[in-house]
Amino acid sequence: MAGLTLKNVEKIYPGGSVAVKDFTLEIDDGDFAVLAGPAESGKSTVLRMIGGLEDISGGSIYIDGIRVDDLEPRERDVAMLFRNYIMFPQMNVYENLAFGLKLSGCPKEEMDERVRETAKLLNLADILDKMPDEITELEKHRVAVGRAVARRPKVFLLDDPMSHLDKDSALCMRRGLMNIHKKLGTTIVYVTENAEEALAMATKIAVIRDGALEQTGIPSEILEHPANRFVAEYFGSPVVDFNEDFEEEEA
């Protein structure tokens, strides 16, 4: 587990296109932080910069107090899960869960303990010997999550991983992730466009629009005290009088 700090981070692509600008965010050790905002707002770019899949154009990123800007993804001790998750088709569920641990040289007994603990957390304990073509799509999704979680990374990064699931499956996975967070205390950074999902899962929400941070806070703060009209409308804040509260912003 580890805290995460982004200081004045920017991403500017060749040609001058600005994807993320002057982005500063503090995520505490053990937070379930959700980066929320509309499509193409820069959420996934922020996530990829944390994981080292995108270089930053300015600013700095710290994980557990250590600056990681110049470190390779494998050196940052993070685990990432994207929408296009995969299972290795030639491996059963146990072997899929153990894959990252095996690569890292984890001792066999410890690897077995972690795999079985992770399988129990995600309701996979009864299908460890099954092959990918013998399990459901929801179970495959759980395996992909479990493979990352089993490594016990400092930070777990998820890029809108439930967007393709049906409503019932998404709700089931939401409960599973929240259970993992509760049991392991893993620091999680989660990207979503779904305001309801953000409010239900997060201990901290960072609202992003056009590559800029609009507001951060716990769910109740975001919902009850939105910083501006955009945040209020995005989260459907019921208590806001737009005409009075945001008169200055529109002036």
Contents of the next structure:
Amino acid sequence: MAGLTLKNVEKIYPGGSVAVKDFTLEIDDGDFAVLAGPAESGKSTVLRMIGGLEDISGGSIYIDGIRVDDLEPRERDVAMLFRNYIMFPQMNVYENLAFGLKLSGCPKEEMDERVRETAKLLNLADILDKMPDEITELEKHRVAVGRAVARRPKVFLLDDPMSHLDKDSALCMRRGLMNIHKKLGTTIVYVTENAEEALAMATKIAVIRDGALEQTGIPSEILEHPANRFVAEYFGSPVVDFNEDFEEEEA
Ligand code: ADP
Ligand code: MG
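For comparison with the form predicted on its own, kindly provide the form predicted together with adenosine-5'-diphosphate (ADP).
First the chain shown before, then all remaining chains and molecules of the complex.
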């Protein structure tokens, strides 16, 4: 069980810029949570605070009910995938997938089983002996995802991983991720600016603007019952009369 809780989390960067304000979010074990919002809204900051790459300025973070905001990143049992992933150039696909497991001292047989299972889920089983310069960009991307999930982290964090892919590749990766989520049940926190991507993949969406949470809910709730005009416009809600419903929301 690996739920994730953020309680009144804040981030004030040195220099005084307030990036995240009073951010409270409950993500259940096995959720595919998508943190969606415009550029500069604080998405990466939230993700980096969960992963421990950024200190929090206030509040608390729990994984599995255990407070983690004082723990080192590697003690939190999370895996992160960033936009600029790399494959180890001198290792083949199998060795890349096995890398984290090896480091953590996983027994050889179990490692082999997990690598092959992960490869199957990401459609990499036929290219396990290929070197990085022998495979496509999309395959490299899938290897990076595989490397992160092969050691079965409690929480898998992805920071806008599809934004630089073409449409077909992004759809392919989307299927791969949803496959992984379905088969492994890993709790995922996925950051994107893309509303359509959020609606397509999430079991729970958290909408962020200017460092503050605007609304959380399952995709249909967000779409059909947006909490305010901003959310409605961001997700292109079809049923909303902006003028009547949200007059009080206007600044
Ligand atoms: P997003 O990922 O939604 O684009 P970020 O979390 O990167 O947003 O940024 C949120 C806010 O925090 C922005 O105003 C950004 O300029 C600021 N910010 C991000 N990183 C730093 C940093 N290292 N130092 C100071 N300000 C930062
Ligand atoms: Mg970002």
